[in-house]
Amino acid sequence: MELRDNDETHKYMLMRGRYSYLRDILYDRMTKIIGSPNNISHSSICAEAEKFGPYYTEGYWGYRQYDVLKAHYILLWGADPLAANRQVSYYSKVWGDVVGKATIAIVEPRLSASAGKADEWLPIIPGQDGALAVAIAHILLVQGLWYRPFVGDFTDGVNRFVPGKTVDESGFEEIYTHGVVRWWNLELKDKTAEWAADITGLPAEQIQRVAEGYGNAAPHAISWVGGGPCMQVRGGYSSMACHALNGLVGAADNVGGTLVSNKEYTGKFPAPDEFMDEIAKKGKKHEKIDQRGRLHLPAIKSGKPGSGVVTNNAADGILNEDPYDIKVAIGYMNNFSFSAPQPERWERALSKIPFLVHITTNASEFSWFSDIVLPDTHHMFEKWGYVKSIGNGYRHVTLMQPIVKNVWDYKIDETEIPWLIAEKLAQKGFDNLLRHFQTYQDPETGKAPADEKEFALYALKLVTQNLWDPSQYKGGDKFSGWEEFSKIGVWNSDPYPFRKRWGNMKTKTGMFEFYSETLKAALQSHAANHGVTVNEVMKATNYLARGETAFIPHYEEPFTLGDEKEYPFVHVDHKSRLNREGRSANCTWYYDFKDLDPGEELWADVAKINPIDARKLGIESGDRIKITSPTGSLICTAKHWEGVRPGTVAKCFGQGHWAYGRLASEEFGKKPRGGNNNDIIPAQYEALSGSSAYYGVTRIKIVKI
């Protein structure tokens, strides 16, 4: 109310972490009606750069699914389906069948759980994925292994893709793709296996073998793009290059290939517009605190400059009061002061906010800086909500519902807490939010909610009505009504409609774009917003591309902090199959079973060092070491392990909490158990998507202590 009285509603901020799809009540509607632009999600410390490549080639911004049981070749890029991907349980179940049917190759500097089950392990120099991807594309074209029913062919049937030679575009007739010859001429013609070998640290023979194996499996050949190639400072074009391989072999939207999401039919909440008064409308027009859309931070989600989020940069916006200061903030199911690179910036930023609230199931580092901690319900069995997932050719909408009685006084984050806040605001003379929430009527009875519990239930019924109401049926599982839907608990889509998007992709051309007219339009729009050229955008975002290269998948030398002489190793960050986003660190089983991950040790936090490197430093397994980067340091335990590439050090994310519980920290609030990887990862960005850079971004040094 003070912010409203002072025309400062833009100085309110909502920070979102893990969520259900009732998220927009708290994240979007409440923030807009209060009058702030500052709904900041965790998305760009998650996977936005991973979505960049598929969007600017085939017009899909989202997670993909993979038809693994019908694939003949699976090429994994920094992805680990058995440990750190969506549907780990499913892939653990079927991977034995997959291994028996398909050749599996994995590009990863360390021997991951999935690499241990692969036919080919390509221990690449961190950051050089783009070089390997364009070399594979070169080989596919030179060897004539592209999938002609999707890509097309030379009009006379003669393959003119000859190393070092340009090709006349008019002689190639494309079918469902755009710009394959231009891509060859601008980028691929000189990118041989021998060229890539020097850059990637991989044998040219292996590069050739993998490329030919992948091409011979077309169209049932998956190029599975994980975070490794993408969440780098110059990872956007690596994301495109790795995903473009799916287009060359006709695997996009195909059986045994890579798929988008099946259609689902959940609805949206009532629009907030009529409940936004002049104060709110004025506040909403302010620039966001994460500075997205500035020249150096395009954050071009789905082709729209400034529409993505730059989560980690919000800390600098708060610290520098740029474009203004933040006075009131709520965070829920998030812990940015641990989970974002250079988290000490968040500690200082959160300390600066006059009034901070944390909604959480358990105290964390973020809670330490909060004025009020609101206990949250547990997603699985204490709250109303729903989540959406994809995999194996189906879309699933799964209900969360209370199945136990609350033992203590805690509320649902996305529904009950906003309602209770709305009631208090109404008592103070601002009833807009409450009146908006009262429009969320029960679809069965037409009754408006009278309290927070009815609101939580009615909101869920309203937004899922198309799934359970037989009169609104649109596809997938069919139910007799809400009672049956809530009893079964999940809606499943119709099977995947393979090849339906061929020639109808959401790109500028409608085709799979090797020369991305979609990215070209987006970059030109961002450049026009700032009165500069696309070349100046490239320079501002730390990219090397100039001219038309900016519109195609291409190789960029990685941007890595630290002088090699002072910092001789490259840090390799990875996730544990037990992490589940890091919320396992206060559980005994996390430590009791830690050696499920290759190279890990029970009840320890180890940095895995190749014995060749460790012996040069006089470091033995079990030694306590300090790892330092140009921006921070951590303390952990050394482990000799041949499963990491020489010149690199691999350490699992997840430990290093100083305020997460009696197990997560050796001494709560004071002494962490292990080290937090983010303490040594600099706050750098893949600016075109807004993603934080985690891979190939920093060099480190090791000292025995």
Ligand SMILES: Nc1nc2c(c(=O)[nH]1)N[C@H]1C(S)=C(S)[C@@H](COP(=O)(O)OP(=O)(O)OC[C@H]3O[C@@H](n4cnc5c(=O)[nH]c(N)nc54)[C@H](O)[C@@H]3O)O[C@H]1N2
Contents of the next structure:
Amino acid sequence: MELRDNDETHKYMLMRGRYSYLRDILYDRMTKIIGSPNNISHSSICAEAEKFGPYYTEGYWGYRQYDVLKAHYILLWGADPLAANRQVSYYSKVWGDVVGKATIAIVEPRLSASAGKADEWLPIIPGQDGALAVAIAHILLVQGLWYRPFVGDFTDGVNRFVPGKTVDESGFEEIYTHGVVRWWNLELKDKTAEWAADITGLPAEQIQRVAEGYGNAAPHAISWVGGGPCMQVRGGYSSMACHALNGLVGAADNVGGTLVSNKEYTGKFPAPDEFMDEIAKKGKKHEKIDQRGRLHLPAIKSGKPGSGVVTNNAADGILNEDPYDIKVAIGYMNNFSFSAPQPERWERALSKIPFLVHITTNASEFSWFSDIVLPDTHHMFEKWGYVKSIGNGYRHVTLMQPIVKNVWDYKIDETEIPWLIAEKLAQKGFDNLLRHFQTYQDPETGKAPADEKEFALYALKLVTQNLWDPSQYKGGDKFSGWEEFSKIGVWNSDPYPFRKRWGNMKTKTGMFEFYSETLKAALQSHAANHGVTVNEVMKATNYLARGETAFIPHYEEPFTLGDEKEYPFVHVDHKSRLNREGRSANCTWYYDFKDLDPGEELWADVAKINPIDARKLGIESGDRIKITSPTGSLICTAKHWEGVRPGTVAKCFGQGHWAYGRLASEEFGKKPRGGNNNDIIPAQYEALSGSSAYYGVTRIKIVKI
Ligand SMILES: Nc1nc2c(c(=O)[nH]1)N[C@H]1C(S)=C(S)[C@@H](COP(=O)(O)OP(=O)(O)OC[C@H]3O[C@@H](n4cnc5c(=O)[nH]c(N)nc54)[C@H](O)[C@@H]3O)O[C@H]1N2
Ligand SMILES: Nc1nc2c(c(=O)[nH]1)N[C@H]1C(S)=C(S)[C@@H](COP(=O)(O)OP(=O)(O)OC[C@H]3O[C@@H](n4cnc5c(=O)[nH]c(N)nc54)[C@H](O)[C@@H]3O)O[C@H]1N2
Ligand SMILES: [Mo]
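What's the form predicted together with the ligand like, now that we've got the form predicted alone?
Whole complex next, starting from this chain.
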């Protein structure tokens, strides 16, 4: 109310970590009606850069699913589907069959769980994925292994892709792709296996073998791009280069290939506009606290400059009061002061906010800085909501329902709490939010919600109505009504409509773009916003590409902080099979089963060092060590392990909590158990998507303590 009185509603901020799809009530509608532009999600500390490649080649900003049971070759980049990535449950279930049917090649600096069971492990030097990807593309073209029904062919059928030679564009007729010859001329023609071997640290024969195996399997040849190559300072173009292989072999949208998500028919909440008064409208117009859209932070999600979040940079926005100070903030289901690189900045930023609220199930490093902690229901057993998933060629919309009675007095974060806040605001003279929420009527009875409990249920029924109301039926499973839907708990889509997007992709040309007109338009629009050239945008965002190369998938050498002499190793960050992001460390099973992850030890937090390197340092397994990067340090245990290449050190993310419960820290509030990787990861960005860089981003040194 004070913010409203002083015309400062923009100084209110909402931070979102994980969520259900009732999120827009708290995240979007409440923030807008209060009058702030500052709804900041966690997306860009998650995996936004991974979506960059698929978007700027085939017009899809989202996670893919993979038709693994029909694939003949699966090439995985920094994704470990038996342990992390998405739908571990489904892929683990079918992987036994997949291993028998398909050749599996894993590009990973670390011997992951999936690499341990693969036909090929390509232990690449961190950040050099782009080089391998363009070399594979080069080989596919030179050997004539591209998939002609998708890409097209030379009009006379003679393959003119000869190493080192440019090709006349007019002699090639493309079908469902755009710019293959230009891509060859601008980037691929000299990128031989031998060229890539030096850069990637992989044998040329292996590169050749994998490329040929992959090409011979076309179109049932998946290039599966995980966060590893993408969540890097120059990872946007690696994301494009790795994903573009799917275009060359015709695997995009195809049987045994890489798929987008199936259609689902959930709806949107009522629009907030008529409940936004003059104060709110004015407040919302301010620049966002994460500074997205500035010259060095294009965040061109879905083609639009400044449309993606730059989560981790919000800490700097708050700290520097740039563009202004934040006075009131709510965070829910997030823990940025642990989970974001250089969390020490968040500690200072959160300390600076005069009134901070955390909605959480348990104390965390974020709660530590909060003035008020609002206890939430547990999302798995106590909350109304829904989630969406893909993986096996179907879309599933799954209901989250209260299945146990609350033990204590706590409220649902995304529905009940905003309702209760709306009631209080109304009592204090501002009823716009409550009036807005009252329009979320029960679709069955037309009744407006009278309290927070009814609101939570009606909101869910409202946005899922198309799934359960037979009179609104649009496809997939059919139900007789809410009662049946809530009993069954999940709606399944129709099967995947293969090849429906061929010639019909959401790119500028409708084609799979090897020369991305879509990216060109986005970069030009960002450049125009700032009155500069695209080359200047490339420079400001730390990319090396100039001219036309900015519009194609291409290799860029990684941007890694730290002088090689002082910091001899590159850090390789990864998740545990047992991680739920940063949330598992207070569970005994996390430590009791930790050796499920290759190279890990029970009840320890180990840095996995190649024995060749460890011996040189005089470090033995079990030694306590301090790892230091240019921006911080942590303490953990050393482990000799041949599953990392010399010159790299792999350490799992997840431990190092200092305020997350009795077990997660050695002494709550004081001494962490293990070390938090983010303490050594610098706050750096893949600026085109706004993503935080985790991989290939820092060098480290190790000393025995
Ligand atoms: N078990 C488990 N599964 C999860 C999660 C979890 O916490 N635990 N979280 C879920 C969430 S929120 C997300 S966003 C996804 C993320 O899933 P993924 O995008 O698959 O990414 P991560 O598992 O974080 O790991 C990145 C991988 O890249 C590798 N890597 C590191 N550097 C490089 C490099 O330079 N090149 C290459 N090629 N690889 C590199 C690491 O070894 C690691 O295996 O996972 C989801 N699934
Ligand atoms: N170094 C490194 N850093 C990483 C990653 C990595 O692989 N390596 N992974 C990144 C990824 S992919 C992601 S998605 C982010 C995740 O980062 P965040 O979005 O910050 O999420 P978490 O760290 O999982 O913390 C969520 C917090 O929500 C609270 N909580 C738990 N359950 C509930 C609930 O049911 N309701 C509510 N309201 N609150 C709850 C707890 O306080 C918990 O700490 O971390 C990123 N950080
Ligand atoms: Mo994530």
